[in-house]
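Given next, in structure tokens, is a single chain: the form predicted alone.
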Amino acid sequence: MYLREQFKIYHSLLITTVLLVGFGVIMVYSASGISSGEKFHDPYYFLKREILWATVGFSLLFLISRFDYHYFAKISKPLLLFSIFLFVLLFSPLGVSAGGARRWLRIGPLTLQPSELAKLAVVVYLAEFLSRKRKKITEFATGFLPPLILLAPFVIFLLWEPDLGTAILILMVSFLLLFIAGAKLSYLGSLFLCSLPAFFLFIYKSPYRRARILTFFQPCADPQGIGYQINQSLIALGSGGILGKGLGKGAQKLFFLPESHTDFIFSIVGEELGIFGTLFLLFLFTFLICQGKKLAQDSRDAFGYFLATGITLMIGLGAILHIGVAMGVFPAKGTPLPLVSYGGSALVVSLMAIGILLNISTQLEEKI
């Protein structure tokens, strides 16, 4: 029964991941074919790159799945420091600016996004720290404060880029891991309240962010201006109906909805495949999250528990934020849909994280 459970979780995680990535490759081509043909004179421009990154990602997934996940506990701090080093490089000549943000590194023919690796690095570090200090997590100075001090540089760099969406995701995952580990609600609540003034000041000092927040409350107030993206996203979702317009037959990707293959790919799914398409996607993510939760519960040690929980939160919350933005539930933040949206760094890191989950599944604690 034990070996059967290992086999079941391993293969269900792998099959779900393959389905999500395969679904994403199809939707990336459908969402970008016309625009990439216009911009790069090659309708397969993004498709070829997505397939390349998926190949690299799955290669790393299978490689990492064969490594004992405890190895990541040993390299948690070096991985964290390496992520910070990549952030520093953003402000060197290697840094690339686009759309008013400096989030990418160009190293030869490759373009990398350090914030994607940072998400995984933070999860690995917190898993190692909490598994080692879980009995002291209720103590402010020795259990609660140290991880926050090490998280501060990540948040600062992300806000400096700026990349508010990733900063919020890292903070959400970190807070939830600390809460699950047993941190006092008074500590978490106090930290949240103390961070609100800085958060509001960060938004208030930027006219663009301030306008986005106001648009969130009144999305139809400026449909041709700051509210353009969310309005076009809602039009895409609403026009799809139950069955959708058909794969490849959506209209919003025809230069109406910006970033349709990345930040708003869920909207294109809704337009072309309808409610059934979006429900299928939601089912895959829900199943992946449930399997990750079960894997965490059955892990053989505290490090495996926190690592599986953190990775599941990273992917699950990333999906929730993306879908919420597309539906107008959250303010627009530019968050890709994990394993589905176009993006080399995001796809490769997500597949690496799944590889860790697969290795944890091979070392489940035997139930007697």
The other form holds:
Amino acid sequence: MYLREQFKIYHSLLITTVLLVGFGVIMVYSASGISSGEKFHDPYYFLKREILWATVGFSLLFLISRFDYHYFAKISKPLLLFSIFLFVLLFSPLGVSAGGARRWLRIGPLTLQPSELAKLAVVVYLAEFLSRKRKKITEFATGFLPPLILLAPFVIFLLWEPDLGTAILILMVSFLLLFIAGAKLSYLGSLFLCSLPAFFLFIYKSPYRRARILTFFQPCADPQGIGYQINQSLIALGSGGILGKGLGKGAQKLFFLPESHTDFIFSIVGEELGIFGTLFLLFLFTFLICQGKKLAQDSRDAFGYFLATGITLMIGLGAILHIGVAMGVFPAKGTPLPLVSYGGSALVVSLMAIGILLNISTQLEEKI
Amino acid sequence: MTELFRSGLLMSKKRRENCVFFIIFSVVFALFCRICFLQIFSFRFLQKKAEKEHLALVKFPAFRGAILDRKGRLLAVSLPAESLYVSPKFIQEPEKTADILSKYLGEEKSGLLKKMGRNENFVWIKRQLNREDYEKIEELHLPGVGFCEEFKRVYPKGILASHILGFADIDGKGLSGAERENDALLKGESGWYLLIKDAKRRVIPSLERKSKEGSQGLDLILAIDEKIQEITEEELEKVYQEFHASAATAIVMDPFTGEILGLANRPTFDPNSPGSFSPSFLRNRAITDLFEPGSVFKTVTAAAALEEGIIKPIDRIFCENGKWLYRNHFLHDHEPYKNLSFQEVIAESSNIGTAKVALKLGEEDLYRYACSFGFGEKTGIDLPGEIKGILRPLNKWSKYSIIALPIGQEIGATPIQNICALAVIANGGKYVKPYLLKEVRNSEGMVVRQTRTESKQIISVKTALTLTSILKDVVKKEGTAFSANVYGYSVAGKTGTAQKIVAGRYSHSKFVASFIGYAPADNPKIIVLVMLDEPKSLYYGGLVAAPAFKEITRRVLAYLEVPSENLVATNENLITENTKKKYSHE
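For comparison with the form predicted alone, would you give the structure of this protein in the form predicted together with its partner chain?
All chains and molecules follow, beginning with the one already shown.
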């Protein structure tokens, strides 16, 4: 009985992942073909890289799925330190700036994004910490403060890059994990209230962030100016209608939507495949969240529980954030769609995370 | 996990977890609703916005059909021509560009600079350049200067048939004449295609695009014969010059079919550059100007009297020695006649004699015949701007009308109405509708449409033949238009000399002289109208218009190779014999 259950979750997770990544590879090509053809004189530039990273990612996924997840509890601290080390490297000549942000490391032909690994490292660390200190979570000094102190450097690095999207995602996942683990609402509430002024200060200090927030409330005020991205994204989604314009036939990727193969891939899906494409993606992510939740509940121990929940939240909230931005529900902030958008580091790390979920699914608690 | 669930702490954890996922699924549901809203309900609105952003409609003009004469000779044709425009944003050196353009185009440099300074993407500089200028400028590859192929309307024969053809504007839209009347046939359908543009306003060629092939306009075959038109124009020009008339009109028509073979007006214009002529030159006076028909109308009165059987050609009428008082109005003849046969009354154009016949005929019948001969109503010729003339309804008649109307006063008619009225006599009693457009052909030369003669028998053949023989007398020695005689052919016709109304009174110095006649009289090939407005020095229709009629008729009959009748007195009697036989058959 329990073998069957375990079998079911394992395969449904794997199939969902394969569908998402496969879908992503096709859409990355459709969205980037023309612009990369112009920029790199190679329409397959992004496609080739995406396929390469997907291959690497799936290899790691299968490797990790055969690898007892408890091992991650042991390496959680080194992983965290390694992740911080990568951030520090951004200051070195290895760091690469693009589009006003310093988010990438160039090592030979490879480009890495430390923030992606940071997400997984934080989730693993928090899972380890919360499973170990779950009895003391209600206490401030021993249960609540340590994770916050460890989170601080990540948030500072991410805000410095700047990569507000990832910072918010990491904070949200951590916050929710602490909440689920039983942290006192008063602590969480006061933390939230304390962070608000800092948050506003951060946004209001930068004109472009302020503009984004302002246009969120009035997207049509200046269609050619600040609200441009939201407007273009809405046009892409809406003009796709029910059936879409057909794969590859969308026009919004023709430089109307910036970074259409990463930050606005969902809009391109909507334009080319219509509501069938968008609802299919939404369904896959919802299914993934459900399976992750189920997996967490059935996991054998607290570490497994927090790890599965953390990874599920990381992928699920990432998807919600991306889709919400594309539809003008959240203030415009480019975040990639997990497993679908172009981006080597993001894809590999997400697939590694799914690998962990798969391993958890092979060690489910026996039900009587 | 089971052990964890036993502790109360974890029960709360379970609740908290459910709470988190409840929020997450609520957000997912909200996103779901938002997707449906955007992609289903806002679809049309956003699709329009997208189209506005991505698509550019490019139209390419249709090739306008040609206009040909009845023998297929070209009268109007569209030729490709390049037009020059500038895209101000892309001009790199405005000064230099303006210099070059002003050199080739002969336009003011300051004007060009002004156009180049406009904040637009597209500004016409000069349309439809000639080939040489285009090639010279094209070679220079000036940035921001572009060409666009258009069609230029060309009238190779210049002023020939200008009033019939009319002209088209620079965009190929017919503005007057046949160009306007048949614009829908000529213009064809312009083709288009949708271009997809990227955000940098560049055209993306690789993506599929919608397009529609245009269709070429249809060719018009007019009833006009270029040669006849040429003769008409030449002879009209001569007489127009000779008599210093203020205006002149000549029409050549086939009396049986209503086909207009030639139609000319003076003053005239060149349709290649209509803008350089005064608007009054552009007017097709044959259909837009109103004249009193004068004596020409006496034929209608005579036709009515004969048809109604109230008089016979040989009946004699006392013509009051040239001056007759009727209801306090004096009616004059140009010569004092005593007793004339009805035949002579018409031939000599006696006003008094005609009026007396009309009195016998009565107002109602006269009005009825005037109507059926087409007065007071548009002829329906296929040209724009025709007026219907003036024929007052019976209840508006004055007590004097019954003697004014029969001699062609108190009535206004266009030259085309006059010629159509006389054509009834020429063709044996049928009113035919005049027309210009003979055939419509598509680009493959297939006939798409053919005009059929519309005619209506309004007087009997017998009456028509009787009147023809009376009208033949007009051009005989004793008639009013001896100079209309064409050697070798019998001619029937009627002069008209109408006083113009100046300040509400009949003028004694301004006349409209006209002659309408047809030949060969017994089987007419053509009916010709010549009308001169305000001729100087002479004004009798028989002296002014008849010689021009004669020349036109002589040349046209020769051109049409109508066998000469070689008329001598005996032959003519023979024809009269034949005519009588025809009568007895009926």
